[in-house]
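First comes one chain, alone, set out as structure tokens in the form predicted alone.
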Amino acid sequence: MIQNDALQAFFDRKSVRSFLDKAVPQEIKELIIDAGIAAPSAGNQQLYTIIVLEEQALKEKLALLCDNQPFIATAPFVLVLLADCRRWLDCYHYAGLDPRRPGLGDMLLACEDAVIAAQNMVMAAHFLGLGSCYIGDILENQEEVAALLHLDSWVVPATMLVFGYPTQQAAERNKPKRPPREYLVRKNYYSALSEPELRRLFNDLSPGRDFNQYMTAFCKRKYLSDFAQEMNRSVLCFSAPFTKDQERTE
């Protein structure tokens, strides 16, 4: 047992996706996403933009493009949190330069420092007493999410946040089971799990199942699914821009 309240929430933390009908206080949101832009960030550059949903009808239409789970339109607080390349792009442009077009790594690195902040902000929720829930179909439906959002070519949606005090049912729900670090953790080199670790790790996971039959059901399930193919569609649209020529920008 971990002899430290910190520590001890990183193991108990949960997705939670049900909410009381009950507000957030205003004072409690900002902390949240002051607690974001404490994370660490590359060059202390901050290269996100964190947007705040309060219309409900866009909580609803977001709820439909992220794979229909309205439990997101019911989420009393909810946040995207968006990689953001425009606004140092446009400081360079302000100053005189003629910088270059932000490339794929400028835009992963958007990312890293999005969901960085991103994890800071759920672990205050959860000191606080909220639930949260991370939605990463936010990068599905590249078209829509764009034009909903007001995204341009350099802004892309890293991931997107719910939150709310759960129900009773969510609170007491049993936090899935995590792999031993044996199977995660490599020392100097990777080298990939072998046919034989792998179904051990299965089998420590879920003691009991097939192997074959579990996994054929999730791969169609999750890998082949339309959602999955979908993400895969939209986030090469979103990173179009940003695999071009390194030229100069406009």
Given for the second form:
Protein chains: 2
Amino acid sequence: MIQNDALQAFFDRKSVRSFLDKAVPQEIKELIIDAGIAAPSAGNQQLYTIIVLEEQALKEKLALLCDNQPFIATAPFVLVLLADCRRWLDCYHYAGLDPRRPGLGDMLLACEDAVIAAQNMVMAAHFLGLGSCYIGDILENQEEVAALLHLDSWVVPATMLVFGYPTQQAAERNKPKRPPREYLVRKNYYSALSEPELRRLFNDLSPGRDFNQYMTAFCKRKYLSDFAQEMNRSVLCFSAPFTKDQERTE
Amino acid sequence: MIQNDALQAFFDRKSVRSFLDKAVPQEIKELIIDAGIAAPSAGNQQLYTIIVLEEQALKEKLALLCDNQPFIATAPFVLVLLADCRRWLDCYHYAGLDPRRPGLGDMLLACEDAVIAAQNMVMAAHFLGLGSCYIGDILENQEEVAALLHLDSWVVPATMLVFGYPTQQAAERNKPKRPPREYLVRKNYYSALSEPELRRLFNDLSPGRDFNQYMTAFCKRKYLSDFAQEMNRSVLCFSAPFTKDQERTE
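Could you output the structure for the form predicted together with another copy of the chain, given that the previous block was the form predicted alone?
Following is the full complex, with the preceding chain placed first.
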């Protein structure tokens, strides 16, 4: 069914969090970034800026701010992708215009633009033999992250990526199972999965485990965790400037 | 410098908005969707639901709601990617828990999850000879879109994708130029581009054109357009349920 090797790569690629102590050559870094920049982008506007973290001290501070995950600081190539609603705004100002403030839709679209580029980078890295991992925790602690990276009100974290050559163990790790397609796809209209469907999905993914027990532990570890609640606070905080004009007019 | 054909594909792929009248085989559709589901996902949670639009009347209504772009209704394969903050919440409820409401961070993370899967689908389609285009306008007109697709408060549009076999003209169209890397990449810290840098970037991309004139027209056509302002209103609107609990505690 799968028709070529390139396609197989989408199914093979898995997150890597354990890297060899081996530098990534500059031309490989540039190729990965360029593959990201080649990605589709709303109105071809590239509503993002890419920060390459080259200072070890910065990586270590971000590893702490991102739910204390030390492996982040061990990655030889680390990027923070920023949703950038400022570059075009500045162009308009320099052209003598005085347009509206960016809105929440602009922010969301810019975050999506950044993440579309990110996924191209992740797959390009895979084709080059590099492992990678998304760090969604860059959405947390926005005050510290903004101060550390010198962010602007109109430039907010979208995601972070770490790259490197995988250790043998990381390369051999099984990719976590995905839900079968029928649970994630609906025809024409959205409808929620019923309780029996959700329990069946759970059984497909985790045969023999107890649904209630697993969900209770998972909910505590993920959804009710300090980092998830911090993420919600932080995102609300950096979103605030994007909602102001609109609030005023309502 | 580019080391293999697969990598070249990231640089070759461009948006396609004009499709042959040729159906996409079911197994190709499923392969594209599965490549999306294989994408990285926050905590392997797949925080999205994929709607396959099979009714022509629905495609036509969405083409109107998405800034009236008739080509959407001509695409043989159309997906709406929904950020789904409900599936796990339902699991927690069915396990007897009563956790917090989803927050704005949960919503943003789910939108990013959906878009990461989308970009895998776009590239998988490219490897299978299909063209595609993102329809960011699905963020607009949330009341009508939600009613049409039977959405839930916790399930919001993230993006839409149209796929099909490109017409010769679409296949031969030049890919729009991207900004050179140095304008989009910063070392360690964010800094805005200066006015001379932005004017130089513009000259690199559009040699011989007048910056002020171009920006004035572009700003009017994009940033100040009705659809951009509608997008901001609409996103603010579907984000509102995600901000309630947090507002209450402040």
